[in-house]
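Taking the form predicted alone, here's one chain by itself in structure tokens.
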Amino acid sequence: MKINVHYSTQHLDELYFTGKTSVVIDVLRATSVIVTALTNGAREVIPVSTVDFAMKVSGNAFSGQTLLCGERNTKKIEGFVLGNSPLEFTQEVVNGRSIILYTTNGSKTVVKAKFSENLFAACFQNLPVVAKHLVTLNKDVEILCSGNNGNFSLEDTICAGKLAAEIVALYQETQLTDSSRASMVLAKSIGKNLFKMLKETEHGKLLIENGFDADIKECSLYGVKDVIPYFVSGSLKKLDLPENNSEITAS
């Protein structure tokens, strides 16, 4: 088993994540909403890399189950019902029903690697049962942080650190490339806080500039929900987690 960690998925062609096992970092804010979505009951979550095809997408659904949800530049998106706040997306709002959702960053690192045989979105909040889960499908892992408009993101990558690390500590021979030990040590080294290393980043300040103070606190909270969101057919949706977890299937 082996972990790589991209700090970009700038660089790499959709066709790159052919029959590979993915998962997406966006820590701030659209892996924490997904996350969020699926543990507060929503149906599904459709990832999409445009605007315009959320538009599209949305004009096809049933209105009454389907929310069309987003940001740009950390901003709601004028006409959507909720932006990329994990604290919007509540059970009474997102329960029973389907995602619309467009980010700057995440969504689109998601559509770029769907042709993965297996894609998960994790952030801090389930990191440890996301690692748990890759140790028991023992294939090699594609980290994938969304970085910030195509540039490195400090929160993502110590997001993929501390993935790593789980894995590690799991099962001990798991080989590692430069980037994901890179990953593990900024995370050793500044990611012991993670409240104070997100309201430090570049993203984070932003966050705090704009008045999503409390985005980054639910952001930081570090295994705090057992939910393992699956991309199958064009949507993340919630794995089911046996107690014994031997066997994982989407719901």
Ligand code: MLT
The other form holds:
Amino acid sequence: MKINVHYSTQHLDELYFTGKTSVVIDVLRATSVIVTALTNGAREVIPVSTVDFAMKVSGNAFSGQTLLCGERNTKKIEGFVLGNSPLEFTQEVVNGRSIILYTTNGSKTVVKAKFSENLFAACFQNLPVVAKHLVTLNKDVEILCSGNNGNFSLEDTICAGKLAAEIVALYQETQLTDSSRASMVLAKSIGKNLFKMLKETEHGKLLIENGFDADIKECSLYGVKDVIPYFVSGSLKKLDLPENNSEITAS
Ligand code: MLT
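Structure of the form predicted in complex with ligand MLT, please, following the form predicted alone?
Everything in the complex follows now, all chains and molecules, and the chain you saw is the first one.
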């Protein structure tokens, strides 16, 4: 089993992912939102890469059951029901609903990796359960940092490093590429206090400036959820983990 980390996916063609096992990370905030929505009973999260497509999908859907959500420059888009704050995705709001999600980086990364044989979403909140599942699968893993418009993102890289470390702790024979080793070194050196680290990142500072301080705290919580979002037939659904972890099905 080999782990590779991409600090951004902008340079990659979508066909690169064919047959791969991939994990998308966007700690602030898309994958934290996806994990929260599915934990709180959302039926599915449909990631989209343009606002136009989000509108089109929602126009075709049965309106009461579908929520159009997402952000531009961290703020809710006009006409959308929710923005991209995990705190908005409560059980009362999302239970039984399909979420159409457009975000600047995270939803686009999921769409780009859609040809992966296995495609998961991770954030700090569900990292241990994702690591455990990847070890059970025992396939080479591509960890995809959503980054920031093609640029490096510290929080995604530290999350990738922690995921790699969790996997290595469970399976010592894991092979590491240079990029995954570097992400582990970063996670070890500045990933101890996740709340502090997130507040000091470029995107963390922007979120605080725009009044989303509480989101930083929420996104810094580690291992508090055991939901694994799994991409199947165009949307992310909660992976059903059988007792012995030997079979994959999505509900
Ligand atoms: C993104 O996809 O870039 C983010 O989730 C932006 C955000 O809402 O903070």
